[in-house]
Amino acid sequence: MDFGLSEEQTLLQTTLRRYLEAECRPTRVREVMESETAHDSGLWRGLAGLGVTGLMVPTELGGSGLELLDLALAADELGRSSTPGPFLGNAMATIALLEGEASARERWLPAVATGEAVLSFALGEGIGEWDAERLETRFQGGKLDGTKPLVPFAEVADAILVAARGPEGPGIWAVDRGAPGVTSTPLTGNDLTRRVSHVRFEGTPASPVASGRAAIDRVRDAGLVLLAADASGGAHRCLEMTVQYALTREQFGQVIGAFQGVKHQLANIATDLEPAVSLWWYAAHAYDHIREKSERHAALAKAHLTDLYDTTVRYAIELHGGIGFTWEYDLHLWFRRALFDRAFLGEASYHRQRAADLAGW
C-alpha cells in the first residue's frame, strides 16, 4: 500500500513552513514567550489566514472541512518552528465542537476559521489524570462546580471547552469569558511557548456543547495525536540544528561530524524519525476512517513520538557540548517543549499500558 501525502497537502506544508520561517524566528519566538501572555495575535491572525485554524471546520461554517491528519500536519510544523500560542487547546475545543451539538458550532466555528475567536478545552483533573470515567468536576443545575489545574491559554480564551460529569454521564460544556464563579490562575511552566492555567470553577453557568464519554474520548485523541505532530516536527529540527552544527564545529583540527561517536548518534536518531512519522500519520488516518482503531494508535503514536522527542533532544543537547545548555542558544526551546509534549495528556507509559488493554493484551 503506498500511504502518502496528497499535493493539497504537500503544499499546505510548504506554504506554512515558508511563512514560520519568515514570520516565527527563534528571536520571535523568545520575544513572545517572554511577554505576560505568551500570545501574539499578529501571529495569530497569519496562521489563521493561512487557513491553520479553521482546517477541520466545514466549509459551510467558513473552513476548510478537512480531516485530522491535515491539522497534524500543520501541528507538525508548528513543532518545528516552536511556535507560540493556543494552537493546541483551540484545536481540541473545536473537535470538541464537531462532536457535540449543532447550536454550539454554529455560534462558535465562524470565528474559529477567522481566529476572531481563541477557544481551550479543559480535560485533565489530577496529576496524571486525562481519563474521563475519572472526572470530578460537576455540571448541575445548569451551573459547572470542580477545579481543571492545567488548562492551554486560559487567559486568552473567548470560552473553555469542560470536561464534565453531569447527571446522566460524562459531557462537556463551555464556559464563556467572564463567567461568574471562575477563578483562573497562570502557572510557569517549562514549555514558556504554550501556557498553562489552574481554573476552578464556582456555581459557573455553562451551556451544554456535547453528551456521552465517546466525545471526550474522541477529542483526547486528537488532542495524542496533534502532540506526537508537534513531537515529530520537533525532533526533526532538533536532528537539523545538530547536523549543522556538527559541519562547523572544530575540534582537535577537524570538525566534529568526522568523529564515528558523532556521526554514530546522529544516524541513529535519523533512522528512528523517519519511520516514526508514518506512526503519527496513520493514527490521524485511522482517527477518521478506520474509527475501532483510532484510539489505540492515537496512544501509540503519543507514547512513542514524545519520547523519541525527549531522546533526541537530549542527544541534541550533548552534542552541542557546553552551548547545548545555555539559555543564549535555541536549542532550550525545543527542550521545553518536548517536556510538555512528553506530560501533556498523559506520560508515555500510561498510554502505552492503554494501547496494550486496548489490544486485549
Second form
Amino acid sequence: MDFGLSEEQTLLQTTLRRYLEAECRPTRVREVMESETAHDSGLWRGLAGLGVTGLMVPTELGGSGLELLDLALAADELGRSSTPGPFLGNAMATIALLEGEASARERWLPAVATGEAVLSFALGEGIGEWDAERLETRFQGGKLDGTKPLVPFAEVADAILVAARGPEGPGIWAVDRGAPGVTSTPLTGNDLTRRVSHVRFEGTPASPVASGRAAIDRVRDAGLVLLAADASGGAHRCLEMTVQYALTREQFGQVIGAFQGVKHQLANIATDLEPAVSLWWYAAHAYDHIREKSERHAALAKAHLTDLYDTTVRYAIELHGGIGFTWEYDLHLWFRRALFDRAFLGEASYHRQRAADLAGW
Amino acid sequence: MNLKYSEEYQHFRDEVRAFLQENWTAADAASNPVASEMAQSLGSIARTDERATEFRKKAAARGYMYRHVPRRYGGGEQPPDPLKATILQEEFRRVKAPPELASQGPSMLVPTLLAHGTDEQKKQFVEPTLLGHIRWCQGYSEPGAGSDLASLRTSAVLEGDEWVVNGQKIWTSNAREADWMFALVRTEPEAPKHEGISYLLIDMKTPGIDVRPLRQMDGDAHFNEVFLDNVRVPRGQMVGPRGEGWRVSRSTLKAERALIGNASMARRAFDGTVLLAQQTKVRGKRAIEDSKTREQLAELEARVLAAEYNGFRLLTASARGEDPGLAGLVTKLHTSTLAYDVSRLAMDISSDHALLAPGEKHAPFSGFLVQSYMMYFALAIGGGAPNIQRNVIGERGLGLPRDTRR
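What's the form predicted together with its partner chain like, now that we've got the form predicted on its own?
Now the complete complex, all chains and molecules, led by this one.
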C-alpha cells in the first residue's frame, strides 16, 4: 500500500507549477480575465503541450491514459495560479466521452488531447440540484430542447455536451458549435477567470454521447473532485501569500508574522487545510479504484474543501488589512474562484445532505 | 497511490488469521480480566496478565507486534508497512486479541531508548516495557514549567555514583501504577536553560518519592503530583549524555504528538455519535432524521476522514523516508479539536440527557461521550497546549518568526 504521489505525479506537479509561475502570473491572469472570452488560446496550447488536456484521454487516442487523481493534481495547480480558461468544463466533457460511445470518443478526444478542440459540459438547470433525474432538457427525434442557465465557457466551446432526458431516460448528447437553435448569452459572473453562459436549445440537432444516469453521475463526481482540488490549490496559495505578507509587513516595530494573533490564525488555517489534501487525493483515487466509495467521497471532499477555501481566503484578506480589499491587490482573484468552487455543482450543504443519504443514515 | 490489498497482502492476512486461530481462542478472549471494553478502548488499561504476555511474545516473535523494535530487544523487527499494520490491527481486533500496548512506556520511552539508550538500558527496559511488566510515567511538567517546559527546576546533583534528585513533577499520568518514571531534571544549573537538562530513569520505589493524586474535572484522578525529596538515582540510569536531555526528550515528545495525533479517538467518538443519533429520539423524532444533524455529521465525517487519510499519508512518508512537513506538525491540533467538535455534537444530540454524568446508567452509553467531551482537554493540553502547537506550526511549519519569548 502506498498513500502518496508517484514520481511521475510529483513531476507533473512541479512541471505545471513552474510553467504557470512563468506564464500565468497574476498580471497575465488579469489580462486574460479582462479579455472578451477569458480564454487565452496561447495559454491553452501551452497547457495542452504539457499534456494537461489529454491526461485522461486513452493513449490510443493521443492522450496519456491516466486517472482522475492526475487530472485533479492539474486542477490543484490551476487553482493555485487562478488560471483562467475552460479547464473544468473541458475535463467534465472528457469524462463524459470516456463513459460513452466509441464513435463520439474517437471523434472528439484526439483533438481534446492536442488542445485543438475545447469542449464544455452542460448539467445544471438553475434549480440548485445537479441530479440527472431532475433534468427538464429533452432529447427527442434527434433534437434537444431546454435551457441550461450556467454553462461554463459556452462561447469558446467547439461542442457542448448536454445532460438531458431522452425517450429512454437520462443521457448525454453533443451539440456542435454553430448548430441551429442555440442561443447563448454570456453572463457576468463573480469569478472572472471562469465564465458562464445562459444557453437555450430549441430543436437543436445533437448526437448521442452516453446513456443512463450513471454516466451523468460519473461526470458530476469527477467535477466535484476537480473543484475540491482547485479549492485546495487556491487555498494553499492564499495561505502562502499571507505568510509572505506577514513576513514583510511591519507594524508596531516588527513584522506582523511575529505577533501570536497573526501566527496562530495562520497556524489554524494550515491545521485545517493540510490534512484535507488527503481527502481529495483519496476521493480522486476512489473514483478510479474504489467505486463503492467514490460518489460519497466526491461529495464530502467538495463540501469540505470549498468551505475551507472560503475560510482561508477570508482570513487571508483580513490579515492583509485594507490592501487586501483593493482591486489592485490580487487576493480577490482567489476570493472569486472560491465563490465559483463553492456554488458550481451545488453548495456544501446540498452535498452533505447527499453524503448523509448515501451513508444510509 | 495504491490502496489495494494485493495478493501478497491477502496472503499476509491469511497467515495472521491462521496464527490467531492457533494462538488466541474465543475462551482466551472471554477470559479478559479488564472489566469494561470501553475502558480498554479508551487507552491505558489493555490487559497485561500472563496469558496476554505469552501471546504478545509469540506475536512479536512472528513479527506481528512492535514491528519497529529490533528482535534482540523483544520486538518484531519488520520494515514499516502501513497496510500490514492495518491488517494486523483489524485481525487482532476481530478476535479481541491483546494489541500492542500504547501507553507511555511502549510509545514514548521505547523509541527514546532505541535512539539514545545504551545497550544495557535497552536490554534492561525495552522488552519488559513492551510486555507491560514495567509500567512508566512521564516526569516532565512542573508547577512552574508547563508550556515553557525547558524552564524546569527539579534538580539532580551528582554525589559519588548517584544523582540526588529534588523537586516536584505534576500532571503525571498513571504515577500511582507506574514502576518507573522517565524524567527531565536540571543537572547544569549554570548553563542556558535548554542545555542544562538531563534525561533520567527513576525507579518509583526509591525512597523519597511521594505521589499524590490530582482529581480532574470529570471526577476521575488520572493525573498526579510527584514529589522528589533526596531521591538517589544510580549514575547509569541517565539516557544520553549529561546536559543533552532536551535533545533526547525531543524524540519522545514527537512520539507523543504522533500518539495524541492519532485519528482513532475522533473516529470512535464519531461512530458513537452516529449510533447515538440513530438511537435517540428528540422532540418525537430520531435525531438522525433531523437535516441539520445529518449535515453536521457529514461535515464532521469529512474531517475524520481527512485525519485518517492524513495518517496514511504520514505513514507512507515515513516508509519512504520523506519529511511530511506541515502534514505531520498539525495532526495533534487537528485531531484533538475534531474530537471536541464530535463530542459537542453528541452532547447536543443527547439533549436532556447531556445533564447526566459519566457512569450514570441512565446516560446514553453510560456517559462515554460526556467523558470523551471532557477528556478532550487532556488530549489538547497534554504534550503541548494548543497555543504551543500553534507556535510550532507557525514557526517550524510556516517559517514565521519567533516572538520575544526567551
